[in-house]
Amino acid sequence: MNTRLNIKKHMNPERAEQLVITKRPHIETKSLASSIEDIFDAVSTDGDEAIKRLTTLYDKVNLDSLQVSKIDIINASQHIKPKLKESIQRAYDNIFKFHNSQRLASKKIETSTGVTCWQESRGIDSVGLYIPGGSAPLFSTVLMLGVPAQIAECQEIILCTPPNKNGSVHPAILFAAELCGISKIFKIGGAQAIASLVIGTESVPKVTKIFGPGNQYVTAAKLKAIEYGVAIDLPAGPSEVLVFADSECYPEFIAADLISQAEHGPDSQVIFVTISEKIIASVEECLHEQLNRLPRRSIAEQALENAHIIYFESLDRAFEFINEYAPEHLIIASNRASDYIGKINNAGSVFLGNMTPESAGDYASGTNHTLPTSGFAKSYSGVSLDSFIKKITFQTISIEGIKDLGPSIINMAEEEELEGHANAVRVRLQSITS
């Protein structure tokens, strides 16, 4: 049966109509409190045991052993096509390259005579990786996660991710972890997986930062680390894209773009502007016909009834739109994109020009598909490199320096009324005329 959608259509919108259409839906975690509550407190107690109880609940599997064993990832390759295995492999070396061309080299800085400040990175010690399984294990995040853990040092690097109904995980997701040099991998889904990270268990190490996506139930899990002191990558909501063309577009490819990200769930996020009034009947045509032959077109159908087709007269309001919006994914339809680049200030990731789907940074061009959404790309860089290092300053100063530099240093102190440090110097430039 042939789908038609009624897409909402705004031209030209004031302000006012501006902000209603870019208000996420709210992701209401207090009302999911008690429950991730609970699970924290039952995992704090009783470890391992409570994993394998909530995992039974949860998951409906009942597990000997929440550890993939060294064997098992071994293996996992045998059990994998060979055209699957080389698409992983180019994905993980284009990932690779891309992030490993992220490594910044010290630099020595003498801010003043005898006065020489750098900055050299450390990898976090311990990071903790959730991958979602569900009906369609996401191996890609596997890479996207773990090539920059693996390029940054990480001395632990734990992996998370549910069983499927037999208790095993996908081998596509133990190949991709065993590139990444990933070999802790435990069988946890869920705001479980997420407190076991946290706090530790008889199996799982505790770790000192999590990275991943997932549901609510995660998404409150990770919130909820925060008050332990655990560092999370960045706030998560639904997928989003916004696609913005001009006349040189395709309006075939176009519709393919925005059903790419509706299938991701019913509360993906999907948004096209444009400055061409002539094209949207073409792409909503072609969003129809490409619909009907789609496999996951009853998820795609939920997020395209919110959907919005949006068009702008000016250029300079369209893009004021697409920066207030500030989305996941931007798209930028045309012939002449970079032209465009300039006008971009707000989005996790760009892809430019007719030829770009967003699909290929999903998987193998080599940029991170971890993003920040719900319009906090207006703060918050994607996941990099730098998402899992610390940069730390070093400084030494020679007796040069400290007699060249001391008395500004006493001057500024001595104002702030903090004589404490000032004497810390002072008893320095006394020493050298002693």
Contents of the next structure:
Protein chains: 2
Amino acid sequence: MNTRLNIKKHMNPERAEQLVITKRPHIETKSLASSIEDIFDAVSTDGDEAIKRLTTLYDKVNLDSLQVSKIDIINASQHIKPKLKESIQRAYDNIFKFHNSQRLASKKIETSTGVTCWQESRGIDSVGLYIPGGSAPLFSTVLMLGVPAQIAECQEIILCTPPNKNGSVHPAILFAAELCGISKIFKIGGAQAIASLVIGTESVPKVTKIFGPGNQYVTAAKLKAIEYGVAIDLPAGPSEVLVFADSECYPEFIAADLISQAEHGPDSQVIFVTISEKIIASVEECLHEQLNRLPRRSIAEQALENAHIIYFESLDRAFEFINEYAPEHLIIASNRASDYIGKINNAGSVFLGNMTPESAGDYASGTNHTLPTSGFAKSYSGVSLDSFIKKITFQTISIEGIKDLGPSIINMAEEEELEGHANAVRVRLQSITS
Amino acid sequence: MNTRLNIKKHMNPERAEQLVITKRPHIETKSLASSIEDIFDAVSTDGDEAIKRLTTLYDKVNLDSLQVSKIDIINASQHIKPKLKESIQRAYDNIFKFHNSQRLASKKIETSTGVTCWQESRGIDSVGLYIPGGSAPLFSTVLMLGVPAQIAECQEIILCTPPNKNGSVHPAILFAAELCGISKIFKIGGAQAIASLVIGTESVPKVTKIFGPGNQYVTAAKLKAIEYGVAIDLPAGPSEVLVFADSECYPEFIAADLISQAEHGPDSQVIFVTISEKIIASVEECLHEQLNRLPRRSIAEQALENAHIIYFESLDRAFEFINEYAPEHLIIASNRASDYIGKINNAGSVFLGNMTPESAGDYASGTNHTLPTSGFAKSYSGVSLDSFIKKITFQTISIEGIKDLGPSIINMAEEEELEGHANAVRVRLQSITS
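Would you mind generating the form predicted together with a further copy of the same chain now that we have the form predicted alone?
Full complex below, order starting with the chain above.
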């Protein structure tokens, strides 16, 4: 064993210790405020020209056109391996099926005689999807944002992603986008992508909601977007997994799941909670063994240095901790995983049973992988069809309805000293009786 | 006619003029930042003592205890008129029925062989409801926030509202709260209420999401709450109504609806859009007539000075404008209101037909009255049961499922250069075949 990994262990931690573990790293964006402000100002003043300048500066490439041509999108599928195309298509199908099942079933409710209320959903008119660059193309995120946007029937779906050194976009990104019916793809990365979606330029349409992950600049720019009245998907933070295991688990699988989270980045949050003391050593052994074979080992090791292994004697205390931590991803490593469902109050996405790795949800099970981090699972849901729609409430009242309910409305309006509100009912009642 | 009201009229406005009309007043909160900061600091340092100090300063009353006693809550119903109790109970029943119909119907979807995904909802653990003070008790807002919180089964529901000069809370507020099962009620108003819910004090529990309207101090404090990681219901702005009418309408009802919005405050946004040029004069006449009888006339007149009457020859252009404006409340004043439903893309709550005044939705139809203003109806829904829950996604994969889908996951993970993700599937597939 040629690694000295030493993960912090907590045996039946007290509440105070527990609270310390649930603390997430603070994401500092204030120091970036002035550079973000500069980027927004530049895009605001110079539009496309500013974006091209910033692209030359940050992405080291000069672009003639910011937009990916239609022909490049259509040809993309010829430039990726058939096997990958098939895998992306399978993922697309599963994500489509699950998100399509989230459609609002509009139910008309007669709340009282002649008073009918219901909700209808409408796609958000225009949405911007940001797909970060990096060493590998994040086509999975294209699907996770593009599929619900497609189902929601958003009228305008704009995708921004940084160009590579040749000034092009990876064909797997374009292929995934085309599956989702996205035709407006811009080669813009970082804060300038967010700024262009917020402000609008000659090429890039202004949108009303922005989605997608990114580095601290993108995060800071998304916070700036809110100031401009543009909505965003979720507050962003480093990715997280919490694996819970009882004795009916496979330490090798647990280690693999913890590592799959750890390899995302040095700031990945990795927690292992168990009520089976005896499996801890086996999990650690598997971790060491698997790490030695991992290409992104140094990244994973940095993340694991901040990891925690926590043993609870009491199942209730274990879930008290889990709900207090509110993990983005929660894996229930047990042959009887469904027994624990009722105990889960706060989590983004839950993976039940020994055959359900988090990576299934990252790519292809059908659930979304854009999820609340940093404890926001206490108050936010992950991205779903809901994120791309508004639910508008409708009501209609018949003559019988206003006769029946009207006097109560008048009474309450008078008590709240809103005579105009009472009068709006009164004029109607008078017209009926007269 | 003893009023000189002169509402701005626009006949078939050009697009540029249209864009000007859709602009909302900017809500300035930056200038309040330092006083809000002071209040948060004080509550953070001195807890309950700071709140009492601020209550003496702003509400002109010295409180021994911040919390309303159980006995006061129970006795409240004896101190309000039976007729009002009955009206509040009717409103409660309707709001309950409609919000209860919004429960998530959990559907398990087999996205592919052996891969099952679903959503389950969980109430947000602890929520804070803010009910502003003022001349009249806003019991209707207690119901609008309390009922969905009750249905969501939020474990802790905290209500804050400023005390009156006697240091007590109006019994109608307490009665409405008790109907909703709220037992923790604090006599705290303004920014100090929000600060105490965000930070937590000896008396007031810290919450994870804050709801409710308020003045600019409350709005600024809610923006501050976000910085602390506490979620809020909606960005706030002045209330709005847009009435759309064709020729099959009643000018008297339209005038009453416009006035009922205008009486909320001088900054209320009042818009009348019509495709029937000839009804404009009648609506104006009714406005003058009804204003003369309105107790809150001076408030309504101020609001109406900023109102707009807009005539469109083209129905499509009328709805293009309406969707661009994205009103909080949209009244469709027509005998054939349902014909227009398909044209509505952006609105908070819609009132269909001549017998459906906005005040029905403010109090008792069953829909929520906490709605997106300032054009946020383009991207946000109003408060609903959804606002009080999180939807957690679950997935479970069988041995057959991972054998079937696993290779695609491995393939995609490898393409994204995440070997650890691929390995999490591989270790499982190996365990099956070995």
